[in-house]
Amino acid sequence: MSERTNEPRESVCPFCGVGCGLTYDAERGKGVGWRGAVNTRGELCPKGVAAFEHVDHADRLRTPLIREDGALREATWDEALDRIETAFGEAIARHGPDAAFFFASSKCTNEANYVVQKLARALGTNNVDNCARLCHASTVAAMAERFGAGAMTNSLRDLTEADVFLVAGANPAVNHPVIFRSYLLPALKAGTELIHLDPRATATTDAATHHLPVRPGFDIPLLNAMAAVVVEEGLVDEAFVRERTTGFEALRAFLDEVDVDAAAEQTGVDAETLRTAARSYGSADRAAIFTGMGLSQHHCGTDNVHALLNLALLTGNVGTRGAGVNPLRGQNNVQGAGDVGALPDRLPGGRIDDPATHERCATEWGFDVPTTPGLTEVEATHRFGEDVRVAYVFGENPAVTEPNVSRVREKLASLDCLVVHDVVRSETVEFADVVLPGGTWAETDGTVTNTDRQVQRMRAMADPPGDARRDLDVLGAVAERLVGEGFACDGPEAVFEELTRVSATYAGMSYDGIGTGSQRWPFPEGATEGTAVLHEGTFASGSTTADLRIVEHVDPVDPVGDDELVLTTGRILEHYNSGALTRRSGTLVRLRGTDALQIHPGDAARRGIEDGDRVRVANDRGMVELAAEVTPGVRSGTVFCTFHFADPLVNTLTGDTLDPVAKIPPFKHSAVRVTVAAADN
């Protein structure tokens, strides 16, 4: 890093939801791990090692920008804040508070996200959301409805005691490598079995005992068939079902009608492999489920997760060590952004319609909190330029990450005023009317909450460059203009203390208590430690029972024609999310600088495609061009590519039909045509 760097301090990696301890090695000029709460041996993946490279990048935003005559020019902070005050004030005066929308950020601190959602509520709207909507909203919706909490039920440490891991729609060996190497792999070497549900053979599959290469969009019949085998072969935990569930007889009658062989054929999985995997899960003393976006990112994602929860409940694998249902969070603070209320239907610590949560927030904040849920971020983008007139984008890149992104870019351009608060000149900045330069993770003090509910502290190691400011300073200045001086933002520790007063799950935490370790929620006031295993004896809902659900298959929203294939998307180890930061890391680009479309040899041969050919991937929403990677690792009928790269922009092809409950789009199933690209003349 530059000479602005202070003494290296213990911080947390800004990328995935693992939450590795990270600091700076000035001698090597790289990030290094320290023995943190999660990476107890100090390990890092390549992203962590390169995490400082974007801090001083040439694309860093160093001064505010405002748009004049169609172009962005440098401006003073007063000019930028004046423009925001006028635009938001006029929009709300003319159209009401719901004319404004706020994107919070799953990769920024709990404190910053808390201030963003509080600002939205102070203006009178619940129009605030974060990119958890695009990854695990369906997981949260199903688990919160059935269990009362939409988070990992267990801790990483106790999950090493499982006899079986069922990994559904996730690739932790690549996407959560420290979790995989430090927690899962040692258990596998000691004899734990791994069942992998995924349409591709990945690095996680390499460690699997059983691979079920399910057709994208057919998770429900696969999971129902596994549940039918559990019931048919007497693997139900009868005592748990009797004492901790309701609805068993109805579900059993439904499962009795499931034809396992027919379901296996429908899902593209060998019937005996399916039965063997179901027996392995059902007969284990302790079986732990890990779930990822392969299960959640469908227009029936909530139902997918409901079918998964049935398996855990039927076998009694909830509320005990080495078991449960454990979503693997994508970004470093997806869990925390939701915890602090950066969602349209939640306040810090609870649902917006929960009277106790509502009263705590209104009393602390000193203003009435709106009670009608707001728009989700995808719903909001559909209404940009119409019901929604102004938007504040904090640390996100919707011009790349949203589904059907050509439509989204048109809508971004239709706003009366778009404010982008970020650290680099992302694709979304090109649509902005006002740009506010914030601080990177290495310039930030605050907390983040990792995938197994551990709250950890980040500590600044540098000052923002030029005229850039730390995020809380930026948000405080904006709030002062929009709602007045009474909106306090007195530094991260004061904001966190306020959070503990309104959120019962964080109530017993403190900066001193977290220290260089962590505190895990729920951490009630007066407690000496948090709860590692949720739902022991009583579910987080307050009930001793959870219901078993009949879940019917829902056909994919994109029907696949005879000449079409199913496109599914995901991550690779060296790159991350929209690529706004990792594409600016020379180390990571050198490690994996190109993108490719994985296609099965049979599908390639039928289309005259050879390995390395340039191919066009198209549907009615658009077209992208990629290099073909012909591999048996992806199932026939399916193609795969990452979504990290802005050019080609794969989200041009993804649809925006939403799950009716979680409002999540179907990133994992898009019908496409794949053809050899015409040679350049």
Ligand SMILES: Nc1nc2c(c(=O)[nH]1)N[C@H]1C(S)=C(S)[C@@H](COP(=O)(O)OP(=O)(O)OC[C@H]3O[C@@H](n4cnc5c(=O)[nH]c(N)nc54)[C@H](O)[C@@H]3O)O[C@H]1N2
The other form holds:
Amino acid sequence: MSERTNEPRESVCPFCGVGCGLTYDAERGKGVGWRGAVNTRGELCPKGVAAFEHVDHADRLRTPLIREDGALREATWDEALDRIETAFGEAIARHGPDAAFFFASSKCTNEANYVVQKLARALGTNNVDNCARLCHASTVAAMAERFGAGAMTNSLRDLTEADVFLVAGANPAVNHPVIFRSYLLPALKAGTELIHLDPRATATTDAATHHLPVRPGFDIPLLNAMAAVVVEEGLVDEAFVRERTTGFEALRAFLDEVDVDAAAEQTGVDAETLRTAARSYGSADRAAIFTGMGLSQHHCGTDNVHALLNLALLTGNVGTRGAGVNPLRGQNNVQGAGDVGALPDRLPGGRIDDPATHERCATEWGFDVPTTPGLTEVEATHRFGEDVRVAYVFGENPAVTEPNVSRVREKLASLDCLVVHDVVRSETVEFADVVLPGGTWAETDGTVTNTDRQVQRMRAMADPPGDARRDLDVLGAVAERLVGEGFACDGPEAVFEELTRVSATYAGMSYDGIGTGSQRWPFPEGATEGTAVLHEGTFASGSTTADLRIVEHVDPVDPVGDDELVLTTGRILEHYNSGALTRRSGTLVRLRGTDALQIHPGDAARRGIEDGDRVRVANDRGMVELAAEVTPGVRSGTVFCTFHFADPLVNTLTGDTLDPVAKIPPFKHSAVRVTVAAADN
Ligand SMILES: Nc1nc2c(c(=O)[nH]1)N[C@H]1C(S)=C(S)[C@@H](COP(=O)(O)OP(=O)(O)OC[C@H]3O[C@@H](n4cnc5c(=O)[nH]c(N)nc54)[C@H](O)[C@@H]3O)O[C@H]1N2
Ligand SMILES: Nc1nc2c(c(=O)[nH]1)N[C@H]1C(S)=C(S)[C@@H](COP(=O)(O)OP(=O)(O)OC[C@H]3O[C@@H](n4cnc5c(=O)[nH]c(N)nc54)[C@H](O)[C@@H]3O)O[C@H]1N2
Ligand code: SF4
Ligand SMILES: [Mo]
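Can you switch from the form predicted alone and show the form predicted together with this ligand instead?
Then the entire complex follows, led off by the chain already shown.
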């Protein structure tokens, strides 16, 4: 790193929700792990090692920019803040506070997200959301409704005691590599079985005992069939069902009618493998579920997870060590961004319709807190240029990562004023009227909450370059302009202390207490570590029971024509989400950067496609061209590619018919036509 570097200090990796301890090795010029709360031996994946490479990249934003005569030009902070003050002031004066929308950032600290949501509320709107909406919103909706909390039910450490892992629609070998290698693999080596539900064979499948290559969008009939086998073969935990659930008789009647062979056929898996997997999960002493985007990112994402919860409840696998339902959270602080209230229906510590939460926030903040839930992220983008006139994008790249992104790009361009607060010149910057240069993770002090609810500290090792400022300073300056000087933002530790006063979830935690370890919520008074296993004896909802529920199959929204294939999208190890940072890392780009379309040999042959050919993938929403990777690793009828590259802009193909409950888009199921590119030139 540059002369801006102070000394190496203990921070946390800015990429995935594992939350590895990361610092800098000046001699070797790269990131190295310290013995953190999760990577207890200091292990990292390649993204952590390369995490410093974007910090000094030439594309770093070093000064504010404002749009003039159609082009962005360098500006002073005063000019940029003036522009925001005028635009937000006018929009709110004319159309009311709901004319503004805030994207909070699940890549940024609890403190920064706390300030963003408080700013929105001080202006009088609940229009604030973060990319959890695109991610585990459906999982959280289902789990919060049935269990009373949407987070991982268990801790990584106790999960290693499981006899069976059921990994549904997730690829932890690639997306949560340190969890996979340091927690799952050792258990697998010691005899734990792994059942993998995924339309593709991935690096996770390589370690699996049973692979169920489900047709994308058909997890509900598959999970129902597994539950039917559990009931049929007497594997129900009757004591648990009696004491901790309701609705068993109705669900049993429903499952009695399930034809397991027909369901296997419908979902595209072998009936015997399905039965064996169900038997393995149902007869295990302790069986733990991990769930990911393959389940959550469908227009029936919430129902997918409801079907999964039935399995765990029927077999008594909730509220004990080595069990539970565990959403592998995506971004380094997506858990925390939701915890601190950067959601349109939640305040720090509770739902917006909970009078006690509301009262606590209003008292601490000293202003009226709006009570009507705000817009969710994708819904909001659809209303840009209509009733939503101004937007503030903090640490997100919607011009690449939103569904049906051609439409979203038009909507971004239709705003009266778009403010983008980022660290590099992202694709979304190109749509901005005002650009604010923030600080990367290496320039940040604050806390982040990882996938198993552990709050850890990040420590700044460098100053932001040029005129760039630390994120919290940027947000403080914006808040001062929009709300006035009464809006206190006195550094990260003071903000964290305020959070611990407002939110029962973070009550009792402190910077000193966290130190170079972690504090996990729930954090009962006098605790040193926090509670590892949720829902023991009583669910977080306060009830001793959760309901078993009949979940019917929902057909995917995109009908798939005879000549069409189903496109499902996801991730590769070396790149991260929109790629804004990882595409700016020489090491990661060199390691591998494939944007290829995985296609089954049979589907390829029928279209005259050979490995390496340029192919055109199209539907009514858009078209992209990329190289074909002909592989039996993806199931017939399905094609797969990543969305990490702004070119090809894969999200031009994905649809925006949202899950009715969680408002998550169906990134995992789009009907497409695939042809050799030259053929229709
Ligand atoms: N290397 C890397 N790591 C990351 C990220 C990254 O971009 N790169 N992003 C982070 C973020 S934000 C997140 S949310 C997590 C996500 O982590 P995961 O949940 O593991 O994410 P994906 O790779 O999108 O999807 C997982 C799997 O779902 C499968 N799938 C597709 N459709 C279906 C279906 O209908 N049913 C089932 N059962 N499976 C299906 C895909 O084939 C894929 O292998 O990763 C985090 N970690
Ligand atoms: N097709 C398809 N699309 C998807 C998905 C999929 O599986 N398939 N997955 C969805 C999911 S799960 C997610 S989480 C979203 C992710 O969507 P995004 O959150 O939009 O993706 P990122 O690339 O993580 O964008 C982060 C932005 O924040 C900036 N940034 C990074 N660090 C900092 C910082 O410290 N400060 C500031 N101010 N800015 C910073 C980066 O430069 C980048 O522009 O994508 C979704 N889109
Ligand atoms: S596993 Fe996740 S948190 Fe750990 S180094 Fe890799 S990207 Fe960073
Ligand atoms: Mo995510």
